[in-house]
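One chain comes next, on its own, written out as structure tokens in the form predicted on its own.
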Amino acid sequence: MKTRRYDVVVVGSGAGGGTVAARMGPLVAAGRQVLIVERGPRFLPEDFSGNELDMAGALYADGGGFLTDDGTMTLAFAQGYGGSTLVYTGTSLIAPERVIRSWGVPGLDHADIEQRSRRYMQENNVHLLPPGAINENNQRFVEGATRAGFHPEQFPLNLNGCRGSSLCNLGCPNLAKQGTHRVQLPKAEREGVEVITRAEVVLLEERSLRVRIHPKEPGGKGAPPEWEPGEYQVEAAMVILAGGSIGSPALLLGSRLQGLPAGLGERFTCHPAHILVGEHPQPITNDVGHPKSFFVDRGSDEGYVLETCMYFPFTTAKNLTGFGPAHSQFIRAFSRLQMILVLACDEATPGNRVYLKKDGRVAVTYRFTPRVIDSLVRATRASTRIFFAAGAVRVHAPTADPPSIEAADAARSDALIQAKHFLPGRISISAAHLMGGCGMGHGPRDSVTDAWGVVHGRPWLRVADASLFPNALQINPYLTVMALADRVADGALRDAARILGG
């Protein structure tokens, strides 16, 4: 086994892992080695074709598959140079002061967090689409939700060159998405910091970690490693884990170290979510144009967010509930087909957690609160009624039974989605938004690390990633990811001589 030696090592390359390296450039020019470490490949501009299945296998871990320990909820997060900031919508939100305010972390600061998201707002090219830009889709949303008596709001974007091709979830043909893979990193790479791709870490030791390099496989995207495959010992005087609300804890849970806090792998949200369909009339713009430009968020009220949103044929059919005549009846009505993506916003609750099975495979516990499916249910109903109010003609709501709402019964349509039909197992959800594992707080008690990331009782160990949400955001989280990873650096820079040495 090859021995390499670093000062610092960054573990993932996605809003947290990204923010971080384009950060350590004062390090490298001071002489010391910054290595981050991604376990995906570095895709190159040809690979991204567009095709469902195709992409899916590449981008996705487990090809979007991943699923929670009893089947009934998808998590999707994809791995790669840029991680999920790849095959997001690019939609940049700030935070809201009254979630932060409710994490109750000591020395978190939402004026310090809105600060740091404004300069990556103005960094990553935040802004809002003009109106000649937005697709029926979205109008339909904004229309429908109008007069439904729901106050539409326009998503800010981190966008450059959009030509409107609507496959941001398939990584962005043309570039045109500002994430890390854009931005931070080539940054990071420009002041000398060393990436490897296609770099899995197996194992966290002391100051240290065992990473395997895979090959590229014969005929596969993306391109080789820069290292040569093999097992590598690399040694770090200051370990940042930005690997994910999945990668970070499973990391954590299965090193040797000893003594770490007990609310390891707890605290887990998601933002449970359907994908709604209504079926227009005539053909619609749904397929061309950004997918997600608007949303109405009744967060604080109900508990959910709506947001527009464009998922293609394959997508679109597995996260539509049923099977048969009534299911492929949507299907085919693809090009008249208007969508809203409905978001729960759940919280920490007991049990919700990432552990290790007895293989060393990593997995998620989620069951669903009666607070979440009642706003998922809250949800639908509201979709429906922007769908109806759209000029739709009939609508799949997979809590409603039969799932499909004709016309005819808009006016009892709230009557018809209950949360008796919402069946686990029987209705397709998918987790939104991964967050929580290795929350911030006050000490070793009720967190994982401190209000700069820094894991209680190992000053030398740093978690810089959505896994720091001591509860869910209740909004896209990519902007408070980066503006927590940035908080993060902050503190590497100012402990590197005592930490470091030399």
Given for the second form:
Amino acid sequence: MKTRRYDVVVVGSGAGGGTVAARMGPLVAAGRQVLIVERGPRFLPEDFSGNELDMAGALYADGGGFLTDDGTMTLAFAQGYGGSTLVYTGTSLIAPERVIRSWGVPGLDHADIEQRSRRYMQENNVHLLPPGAINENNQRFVEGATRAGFHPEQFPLNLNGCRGSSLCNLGCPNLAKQGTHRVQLPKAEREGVEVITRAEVVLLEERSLRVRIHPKEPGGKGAPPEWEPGEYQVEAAMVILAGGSIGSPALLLGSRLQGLPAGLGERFTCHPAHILVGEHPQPITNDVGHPKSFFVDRGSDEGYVLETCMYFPFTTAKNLTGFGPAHSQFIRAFSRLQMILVLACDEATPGNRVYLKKDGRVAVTYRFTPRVIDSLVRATRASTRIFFAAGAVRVHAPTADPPSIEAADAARSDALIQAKHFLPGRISISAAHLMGGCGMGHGPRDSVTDAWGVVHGRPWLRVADASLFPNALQINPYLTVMALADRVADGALRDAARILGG
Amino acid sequence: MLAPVRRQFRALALAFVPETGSLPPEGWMALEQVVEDALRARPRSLRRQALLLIHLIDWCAILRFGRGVGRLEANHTSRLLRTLESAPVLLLRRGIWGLRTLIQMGYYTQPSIQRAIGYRGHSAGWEARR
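Could I see the form predicted in complex with the partner chain next, after the form predicted on its own?
Every chain and every other molecule in the complex is listed next, the one we just looked at coming first.
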């Protein structure tokens, strides 16, 4: 096995790892060696074909089919240079003050998160799309929500040169999203930070990592690995984990480190979601234009958020309940479908956690609490009102039985949509906002890290991703991940002389 | 992989996605290729479970209707699957969901089917519509 030595190694290159990487310039300028280890490949511009099957297989863990251990929820997260910033829609919201306050993490205050978030909004070109760039899927949402008495808001987006392909979730073919693969990682590499891809960390030890470099598969997407395929021992004076809410807890749980905080892997949350569709009598522009431009935030009042969305034919079919002619009827009407993503603002719950199976593979336990189910039901009722207020003739509501509700029944849709129809395993539930597992807090009895992402009792080991969240954020999380990672980078730079030595 | 259960698999596909009844032979091949590739990427135990589930559905059909799903009328297959998808046993429900999802993946990811249902996603976005 070959051995390599670095001063700082960052595991992961998404919103957290990419942000930390971009802050390491001063260390590199001072002669330190900094390495970013990314499990997925470095995709090339021509790789982003927009083909649903190819891109899901290339970008997402398990091809987009990573399920919780009882098989009732799909968890979506990407692997590649840029992590999940490759596949998000670029929605850039600052964490709500109420949420940061409720976390109660000593030394973490909302003003700090906000100030750092605003800096990244500027750096990543966050702005509101002009009215002419909004498609009818989004326009109908605004019209319907307003008529139904809600308050729709526009998402700030981190785009540059968006052509409206609507393919955000399959990797932007026009490289318009300003994820870490477009902004922070190239900056870091220009400043001398080394990035290796197709590099899987298979074991974390005391100031050391075992890294397996995978070869590029024949005919596969992405650039070949920067290092020769094989196993490496990478020694590091400081290690910063940014592998996401599944990857980082899994590395720590599988490590040979003794005495890690007992809460490791716990407090997993994910904003469980349904995809709802409403069928209009005429075609609308839904598969062109930015897919996620507006939202309704009912997080503090009713525990849910509604967002516009547009998914691809298979993803849409998969997420509708049932099968047969009634199901097909919706999919055949694809060009007339309006779509809404409903997200439940879940809470850290004992038992919902990331863990390792006996064979060493990572798994997630997630049970739906009555509160989450109630939030999804309320959100579905609200969305149904929005669809009909926008002119839909038929709505697919997963928690109605049968799930198809005709406009003639709009007045009794609340009665048709009931928690008793929430049958895990039958209805599709998915989540892409994976949070927690290495939560921040007071000390090792209630948390894994402090407010600067330092693992309790191990100053050389830090975490810089959404696993730091001690509870759900109740909004789209990437900007807050960047803000927290920025804090972690501050701490790493501050402590560098002490940790890295002379 | 699907060869030993092809007849049952196609009958189930027809119940889940009725439009598969119009697929030409190459369309069926494409669908089954996608399903087999997806199963091949999963652990061996899951592959075994998928095949076992198809056999289980077949046995259920024999018990309830006196013949296997390959020889069953489509409405009977649908009735059976609706019972199973709402079964009190989670393992059965998620099995039906998984099988349904695999078949939808095989069907709805085919470019010709995507065009037929009106999906027009294009990298050129708005320009492609002008």
